[in-house]
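Okay, so here's just one chain, in structure tokens, the form predicted alone.
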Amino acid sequence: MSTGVGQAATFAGADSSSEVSELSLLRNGQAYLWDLQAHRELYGLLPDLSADEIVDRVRSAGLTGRGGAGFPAHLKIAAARARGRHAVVVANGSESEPASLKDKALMLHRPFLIIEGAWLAAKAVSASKIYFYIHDYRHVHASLQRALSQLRQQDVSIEIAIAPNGYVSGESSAAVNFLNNQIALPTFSRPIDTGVNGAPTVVFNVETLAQMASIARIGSAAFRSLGTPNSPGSRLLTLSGGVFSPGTVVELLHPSPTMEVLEAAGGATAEPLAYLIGGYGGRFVPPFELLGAEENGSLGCGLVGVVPEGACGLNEAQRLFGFLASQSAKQCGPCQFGLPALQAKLPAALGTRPSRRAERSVIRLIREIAGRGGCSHPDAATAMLNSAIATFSEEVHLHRNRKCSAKGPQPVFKV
């Protein structure tokens, strides 16, 4: 069993600032699955599992987090259970990656699956409280509210928290900080140690929770028959960048030829030069490395962006880095001073009139910033930049010769 979103959700011309249109979500005869009866006709009733049975199934299934880090789900549950007191579950649907829409698609199309997964997680850790942490997405909020109104009350209360938009506000400690203090910024404490109201807190991406509900129904072996040995189960991807329908969400059951996957978004606008995987704080890879990333489960938050022929990968990387620098929490030196300083040097190092001195300065700054931040944001930003320099090495040489591959001013990725 898959989450059932596969090829169903296309967000036509989607970008980070647009309101998702209801009409754009109706495709191939698939509409919202807001009706509880229709949900149960498709998936059946959720089995009544004990806490130990839930943990065993999740562990045997090899479920890893779908929010970006890929952390084993059963280890989060085990850490909360080891604390020996009631925990809190946070279903993270904030999806702060600008081009990613897979969590929104899931919350709109399959809200019952997510809620059932949150119930299972709560039962596994003896939680009496579940928070749905989302940004101000009007249709998503309505979808969750309607689904909750149709479900029988469990021995757990559920609250929907609307957080301010922001790139770092989707980080797990930022979610806990907002629930405690109405401040959506990362902290230096782990949710499992100091969570909501001081209780041990487990934060799961909403796709991870939907997968838990699937595992409860079909069992671990069937779940492992999907995906790969290193990354079991199906996976939702958002296709972005140089495709004809950016914002298309597809469900990948097994690693597939890249061009077949891109066909779900109408195909690439030109021959792909490289792919951006794992979000704007992810990494650029050459085309031949994408299938390996799928097999190793290193697709991060599930964003696959196409850099097409005729675009300049270095220009795109500079724009994305500028966005990441502007979105930092500004709580530590690497974020507050390091990222802006690095951004200021990029035009002289990676532009069409680069200097070797500026190039060396950029490499030195990247090394100084990496690993020294209060959270992983500066690490992700510098790693993305490093990957661009390596992947677009031919473009580096073009720029040194006062040339560029860019065919026009239109950017590939929206920020």
Contents of the next structure:
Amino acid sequence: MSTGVGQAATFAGADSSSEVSELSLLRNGQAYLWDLQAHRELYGLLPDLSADEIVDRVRSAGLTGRGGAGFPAHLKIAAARARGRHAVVVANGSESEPASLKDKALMLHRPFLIIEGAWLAAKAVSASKIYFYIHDYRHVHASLQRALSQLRQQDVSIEIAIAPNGYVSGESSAAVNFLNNQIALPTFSRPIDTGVNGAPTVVFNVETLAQMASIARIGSAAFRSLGTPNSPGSRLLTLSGGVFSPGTVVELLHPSPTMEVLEAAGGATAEPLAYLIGGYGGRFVPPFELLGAEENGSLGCGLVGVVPEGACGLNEAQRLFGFLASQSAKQCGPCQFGLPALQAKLPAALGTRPSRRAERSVIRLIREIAGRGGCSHPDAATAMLNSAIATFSEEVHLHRNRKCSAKGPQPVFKV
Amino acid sequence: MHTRLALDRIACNGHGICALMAPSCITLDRWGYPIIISEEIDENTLREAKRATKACPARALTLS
Ligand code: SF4
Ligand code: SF4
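What does the same protein look like in the form predicted in complex with its partner chain, given that the last one was the form predicted alone?
Now the full complex is given, and it begins with the chain already shown.
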């Protein structure tokens, strides 16, 4: 199935045992649910919960944000309730990580579930206004519009806002900035303090909202029967890089040491040397650390990319870093000037004729840049680079001996 | 009572006046952007920090 967003996104079927898929977010892997009747047949009606019941369930479910930061959803709700004013809910479907497709796929396949989740969030924080913040993907937009025209709620109005593309435009303060000023760049103020029209604003990733609608139906205990104690519930992953069908979206019900989840994308094209997890601004980990990351939920936006044997992890990291540097919003000096300065040093430090001097200045620059942006963009970019240097230490040695494992010109991760 | 010096990095445009006004609290990096030496401001550095906060043309510094 194509998402019409440039790359094929396929929903791979969840665990086929029916007992488990009764509790899963997607229920049955394949079907598009564009029609309210079909949605209700599969999921049943949304229970009518009070605001306190919603908060209770989300808290005891242990739901965490699925956009990247993994912040506990109930704390966000509690912070908005503590403000004692009508809040605004932003459903963030802007998914700016280039290889990540799970939010787009979810908006295409399960739009009603997301809308129901947004209602629940709105009820919990007594909001009467919900914004869907998305990028300009025609099919995603059409899917949401079609669902919204069938599913209305009296006291809540929902609007779709289409943001310009850009890596940092998905950041929650950038979403609020766009809704207020039409500028999709991060700001210094926190959405919860000064949000849309000055109201306290909670920004939830669209998968987080869909999970709320699921929790409302199955209850928090059933939700916790999926996932792990440290990372309750299922989560959507985008499989990318060295797999046979990159761009496959799959629902991970239980982390498993055998990595059978990769089978959903046809398996790895070669023995995995490492994984890139959490997006281009995520981190590289050696294969034995992937299970741990799944178990404690540190998967960021849910991107799992295979770095296959025959690829050079350092080349990959350099290219990804170049992309991230180009995506600086150029508002903060250390990010605007530091990232390109660091990028310029990388070939001399990580290429196949590395100089110790360049290596030292890379380390110095990383230290000078990290933690000094207005948003976390420079931190993410430098952390990705550090993780590559640590994970591909053998490749660092190879390069020092003027060798490289790259077998072909084909990049694993496209920018 | 602790006083903290906070920098809005998005508002800051690297004039560097703050480092002149408060050399014991702020230095500049190689691109001319401030590095806050310590966010905690004590009685010895409070005067300087106040001066820098006032002088910043971008109003990027706040004491709280
Ligand atoms: S750190 Fe970079 S991306 Fe983030 S607000 Fe500043 S300039 Fe923009
Ligand atoms: S004076 Fe203000 S704008 Fe200039 S560098 Fe210092 S904080 Fe930034």
